[in-house]
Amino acid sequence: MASEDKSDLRSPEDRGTTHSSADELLHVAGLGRKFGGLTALADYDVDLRSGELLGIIGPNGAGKTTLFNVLTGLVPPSSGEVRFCGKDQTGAAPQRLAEVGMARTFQNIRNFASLSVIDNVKVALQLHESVPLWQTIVGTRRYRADQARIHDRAVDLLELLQLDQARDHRADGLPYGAQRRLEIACALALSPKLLLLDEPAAGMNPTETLELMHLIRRVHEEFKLTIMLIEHNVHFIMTICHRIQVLNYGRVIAEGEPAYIRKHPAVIEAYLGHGASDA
């Protein structure tokens, strides 16, 4: 593909949207990922502002999981600049950028297959709490006081999340679309600013895809959170996201809203079909 002005994958309505420093969340500009002579990732830009859902999607081998490695720490980038919450956070360690406030999950559900729902929960909680060793040996009061407040929050999680009358179960004896939900309660346990959802519907009939569009939404609004969310079916991303952005081979190929991009004939070409635009 040739190459061409960045601004032109924009949609109208997007070129001519500014915004101030003071709501950016995340900025990332030429961020890039190299493995030996393959280019996974290429110049990749974003301003993400505070509240905002953002959606990407792309075909198979796009780049869209290793810009999240990237962005999340868990793989360095060859080039480029990412700023959050207006500090250089370019090449951080996962466990640094978990404490800043960005939050993921994976295309491989991670959970503690033998731990209970419940504590999977509190494992993700007790990554916040600063007790001494010592306290949680001798058992002290505010050790005490800290593990109440602590399930009392797992408790409130899994009810978000519609667990609670799972949270004794083994996390491997959950159906896969409530091992799903239990990956992002986990998430949500670790307070985000970002949380970034890697294929949060894979493997999910319809039903099951249909209530966690709903979950989502509901996250979204009630936590006035940001996010991140790759997903593969196309459907999902074009209902729940204000802006999407499309790559293809590493690089963005369009970006704007979801009607926008719907008719976009570079997206059509590359991802969505020839019918797709009289979906």
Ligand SMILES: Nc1ncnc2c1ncn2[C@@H]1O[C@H](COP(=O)(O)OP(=O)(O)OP(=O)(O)O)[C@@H](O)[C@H]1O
Given for the second form:
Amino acid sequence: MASEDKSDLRSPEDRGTTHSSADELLHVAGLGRKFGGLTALADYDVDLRSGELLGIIGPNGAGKTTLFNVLTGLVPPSSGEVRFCGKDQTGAAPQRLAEVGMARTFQNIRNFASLSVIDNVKVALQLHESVPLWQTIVGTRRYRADQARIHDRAVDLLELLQLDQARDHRADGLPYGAQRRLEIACALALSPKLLLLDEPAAGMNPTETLELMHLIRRVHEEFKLTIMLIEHNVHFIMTICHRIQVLNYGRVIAEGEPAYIRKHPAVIEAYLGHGASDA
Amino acid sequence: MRRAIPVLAGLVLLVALLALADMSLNSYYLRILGLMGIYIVLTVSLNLPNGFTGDFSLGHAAFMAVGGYCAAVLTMPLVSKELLLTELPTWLQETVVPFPIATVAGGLLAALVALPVGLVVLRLRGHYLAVATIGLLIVVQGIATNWDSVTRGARGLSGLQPHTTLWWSFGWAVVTIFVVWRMAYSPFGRAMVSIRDDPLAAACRGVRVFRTRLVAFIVSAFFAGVGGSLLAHQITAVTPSTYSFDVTFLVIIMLVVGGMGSVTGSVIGAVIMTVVPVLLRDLERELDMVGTAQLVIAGALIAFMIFRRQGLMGTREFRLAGRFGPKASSPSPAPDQSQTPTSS
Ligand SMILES: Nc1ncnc2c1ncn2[C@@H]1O[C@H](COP(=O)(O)OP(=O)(O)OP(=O)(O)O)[C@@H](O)[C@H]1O
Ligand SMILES: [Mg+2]
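One more: the block was the form predicted alone; return the form predicted together with this ligand.
Next comes the full complex, and the chain you just saw is listed first.
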């Protein structure tokens, strides 16, 4: 099943194309965001190659979520530029960014509460499958074929995330861990190039966390995804990320491989000093 | 298409009942029944923005007025036009359009008006949107009262033909239900509900939020225009007060009683809020307690909002076939397989 999924869930234009500057997917320079007098994010730079798995850690209020909000268009940047797939996307709207291949999950889960689990996934699948409204009303053959295909893909995704048995339940009726997995399913349904996960393991028990780790690794490899991952669980992030950035007071204070970050004095000072023990 | 059979059976039943009513009821009750069909059109269509995308519009009567006046001017007999509307451009003065076409034209004009209106008011959400749509209602009332050459101001347009038979009002009710149902239970409907639940998350999931809200608003306005025409040709006259705040609020009440976000709920709400006041009025006349019906209805509505705020149907649907909407949240929590430890 898994290897067929791969071709199904990628958007057509994503296959086989190479981007201008080698395989650079995301280029961010000097990104900043102020809220009134508060600098939530400042001078943030990153270059992400396709297939990278970048971890972002930092104490509470460091600006990690703000970074994701600015990248995905929920909050406009105060300064800086964002290039995605070789195109300038600074200040682009969330819908546009979803279209070009950015998908995210939220720290405070934001599924559509009154839709069923499978309909949550279908909302995202519709992005690349829109049908004219008149065809919907008339119920043309093409429309019905499209809906059948969307349904099959939604079922596949729900199986991948072990949600298939809950598919007709309301999204807000799911247990916590399942709601987090549903968010990931919806994000994957967008056939993204870049997946931004904001504390996906928050509130999960150790078993769930371990399973999530395997899952993230798996989708990373199977879907050839590039991932940015915010996580407080240090063990989690040190295990699966190739590279880690440490944010504090809106600035990157250290960046490098897990082994390097683990020993970095500024990191121990700012972050690991409080958090290392719960890893 | 197995699902079509119960629907067809329902339609046949409806036709039979209407034919029976047509033969046996006196004109007073026939009028009320016709009104019921019109209210179904209005309530079901108002559900698109108010119930499904979560844009609580109070401007339905404004679009009814646009459609009603438009259709009235189009169907008015030549004699009446010569008498009443002397200042119309000659091409309009000399044309009389058949009722069905005039009704569609009224709906289209209302939809056309809804486009620029929607582009402006849909920048707002929540209470602000509701207030802005009241503004629209005031503007349209103002135009209807002052544009003498077309609307004859407060005197209105009279002498229309009573085109709105039971068949037309329920025919349009069926069309409205069909269209709104197809929109609500489709990709478009999922997009609408996702916007209602969380517009920002919807945008992040690729939903074209503004466009979806605008389309819902415009389709809703189309059927409001149709309803306006039906109402005009039932009363056989239009004045500004035909499409007043009262109409908007009555339709809102029907919508809320039935359950916002449920198509069949809207139908039920419209039926109940048409029938119950009539029955109560009959009763109060019998008991010689004139005026109590209003009080009873008001009290019942307050109690209803306290004890069943989600309306009779909530967001569920009454279906002739197939399952109900998403399963409720509480009972039998979904199997969370990650609970079963698979590794040490
Ligand atoms: N919309 C907003 N308006 C005002 N201030 C904000 C807003 N969003 C974030 N902030 C502030 O910006 C700072 C960074 O917040 P952010 O949510 O990005 O932190 P975080 O690193 O995600 O923290 P946590 O680990 O607790 O999730 C905080 O001081 C927060 O109060
Ligand atoms: Mg955060």
